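Read the single chain below, which is given as structure tokens and is the form predicted alone.
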Amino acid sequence: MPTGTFVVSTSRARQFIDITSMVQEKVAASTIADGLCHLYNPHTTAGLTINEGADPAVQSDILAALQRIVPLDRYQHLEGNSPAHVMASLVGSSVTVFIENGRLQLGTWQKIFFCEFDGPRSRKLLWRIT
């Protein structure tokens, strides 16, 4: 069962990073042609999601919507990054994608995104192919 980690570096406080090609490289290098690719983000102020990757405005729109939903003030957490914790909880910390013939089975417009809410940082992601 192939498993490992990879690093994603972010450059802004909040941003989406397309990690699809990095994940596909792990799938292609594995010996599993048909199965599942599991991705897990072990950070409490970042998330993972699958959404449209053709138009970067979609990622900007999602970030803007999250900022409208999650106010940037009025929190008790002393570290000051509570909005990032809330956004990460709303987005989620893992995704699973089917694999067929050694390829991720994403929809035509779908990409896998690492969602940074408390950057810039260097983050570690875990992956497993079953």
The other form holds:
Amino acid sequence: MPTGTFVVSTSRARQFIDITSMVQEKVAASTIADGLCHLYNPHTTAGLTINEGADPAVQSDILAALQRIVPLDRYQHLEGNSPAHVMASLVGSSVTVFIENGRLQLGTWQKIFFCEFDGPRSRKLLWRIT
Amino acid sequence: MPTGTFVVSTSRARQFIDITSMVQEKVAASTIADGLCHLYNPHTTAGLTINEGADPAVQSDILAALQRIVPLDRYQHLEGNSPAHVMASLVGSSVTVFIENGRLQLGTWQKIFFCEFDGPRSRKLLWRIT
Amino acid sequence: MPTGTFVVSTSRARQFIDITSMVQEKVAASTIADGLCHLYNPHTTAGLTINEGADPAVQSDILAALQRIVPLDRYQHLEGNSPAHVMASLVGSSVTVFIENGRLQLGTWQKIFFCEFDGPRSRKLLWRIT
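Rather than the form predicted alone that you just supplied, could I have the structure of the form predicted in complex with a further copy of the same chain?
Then the entire complex follows, led off by the chain already shown.
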């Protein structure tokens, strides 16, 4: 069961990082032509999502919408990053993508994004192919 | 590893389609009595969720709530469907259901729903049983 | 493929229950050192999420934020718990955690939480290790 980690460096407080090609490299390097690629985010103020990668405005629209959806004040956690924790639970901590003929079976417009909600930071991601 | 696709036709802009029986048919046709059924949505303005199927009002309540939760204006993406992209990331692009004795191990009230957020369209879904 | 159920008793209408040690016990008891631990919630007014466990204020902040995010009125479903159904679809019904050397590969601050949105109730959870 091939497994490992990626490092992702974020440069802004809230940011989507397209990790699709990093993930595809691991899929290609494994000997698994037909299977599942599991990605896991071990951070509590970040997430993983799959959405449109063609127009970068979609990424900034989703981030801006999350900041309008999630309340920004009246929290108890003293570290001040509770909105980021809420965004993490809304978006989710893992994604699973099918593999066919050694390629990620993504839709035409889909890319895999690491979602930074409390950066900038150096982040780690786990991957596993089954 | 049995795998394949479904076609789902949606008839409204936003709609839940109960795909449980389509999925159960694939599970029954496979030789896997005990395992996992993975479903994946390759579209960026649609999603997959598991929720109550008994009272159809729950489906329309969830859709109506999403339209109140997600801002409808002030987006940059010119295609005009950014709220649908946001809903897709909130709900998620995949679900995994356990299989026991050749049946989906859903709760009493649970059904699997394809979530259309930018229809009507003809949509494709991927399934894989492990 | 080891599989089974947990029982979780909730004592409030909305509550996070840390189930990490219950899950780790099942992982330790299985003979699988390297794999995946799948958790599934069969209820339609509850969910599963992974988030910070160190400061309990994070859990109450997330629950309070969900109550501000999800509209509380103007629903059709007569049972009166539509906000709980909406929260269930926002948070999601399953999580998958990697296993390495017989241990859940969680981040430093991560715990696995059962999310009660319509309690108090006795709830059941499904687990499966692959």
